[in-house]
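The chain below stands alone, shown as structure tokens; this is the form predicted alone.
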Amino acid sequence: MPRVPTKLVTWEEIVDWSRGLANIIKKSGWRPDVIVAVARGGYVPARLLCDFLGVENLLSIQSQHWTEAAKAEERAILRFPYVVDMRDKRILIVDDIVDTGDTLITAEKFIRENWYPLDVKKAALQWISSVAKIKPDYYYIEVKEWVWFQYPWTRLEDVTSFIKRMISEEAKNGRIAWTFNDIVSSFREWYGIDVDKIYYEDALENLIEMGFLDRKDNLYIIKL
């Protein structure tokens, strides 16, 4: 079993999911008048969302929780916000997935209390039963148990990161040096996934630059 259970998503099933969240919507019987991209998660849902319903108005907010793939900070923060008057109108935020849900609720928070909308509801791609703290109003797949989602838009991101994490784990076990087919065996291992050799070679130079990792010949050096 993976250390960290992992799935990776592609941008088909991102368009498929969008529309089908689409579709959920607008039995409903509620339309929006504002799509609110929750960042950075939210901003390609939410894009695929306005064209699916229709909706031209698109904003966004950045209500961040995950720092680090697979790691939460202790709680939701917002940065940049602003103040728009959204007095006459029903806004539909929205964010790739409801893990612990506060990026969502911050996220409305905020709105609710200083753009003055006519209606706001939540949805999300994904909604992770098991552990979130609240519903949204729209979602497409209820998800029982708890997997890192590693989306196209963050695949780069989440990989530097996850080999990161890797390979400080074992440096604990007084491993230091690795070469690139012992890192994405191991990767395999840890995570149950696989990505295309480009990102592999991305990430470790993003370590590299980073100063958390040296390389030497064919071997990635671990900077202790």
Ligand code: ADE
Contents of the next structure:
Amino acid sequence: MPRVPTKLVTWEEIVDWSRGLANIIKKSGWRPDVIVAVARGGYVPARLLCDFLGVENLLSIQSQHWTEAAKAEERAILRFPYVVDMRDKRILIVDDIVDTGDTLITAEKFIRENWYPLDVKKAALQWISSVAKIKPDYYYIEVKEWVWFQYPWTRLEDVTSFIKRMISEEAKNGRIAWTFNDIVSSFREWYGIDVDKIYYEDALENLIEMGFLDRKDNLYIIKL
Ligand code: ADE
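Now show me the form predicted in complex with adenine, since the one above was the form predicted alone.
Now the complete complex, all chains and molecules, led by this one.
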């Protein structure tokens, strides 16, 4: 059994889901004048929606999560809260996934209060209905049980942090040295997914550069 419920998402699925989402938006009869991608997850879906909906105006805002002092809960804030005049524009805010919903809630509030648009709607490829505080106006897939979706644009970042977590946990049981093949087979067991070899190689290079691992002969050794 994988330790972290994870699903690998391919580029082909992203294109299919974005096309499906565009068709749902078209059928609703509502058309955006401007698409706002929420960085960074919303970039690829937003760009594909521009193509499938024939929208030329694409801009972006970036959301960042941070933990308030002495609070377990994370809050979403905007990194570069610039102001533009959108008085006569219908805006579609796009993200990859609505998980807690905090990102889209924060983005919509900021845009309504500062850009004065004619209208704002929210879209995402996926909506985790069991945990999200909001339901986006448009979504392609409703996810009922929380899963980590391994999107193609965070593959290296995710594989790096997944390997780091796996090796840290196994170090608690006294395991400190791994061959490349050990890491790959444990990764498959832990996460129930597999990625191209180059991602494991690059992730291990990242972990060496970060000072988390050492390589000696053919072994990767955790630096304690
Ligand atoms: N970003 C926020 N929640 C996520 C999830 N469940 N899978 C992938 N990316 C996410």
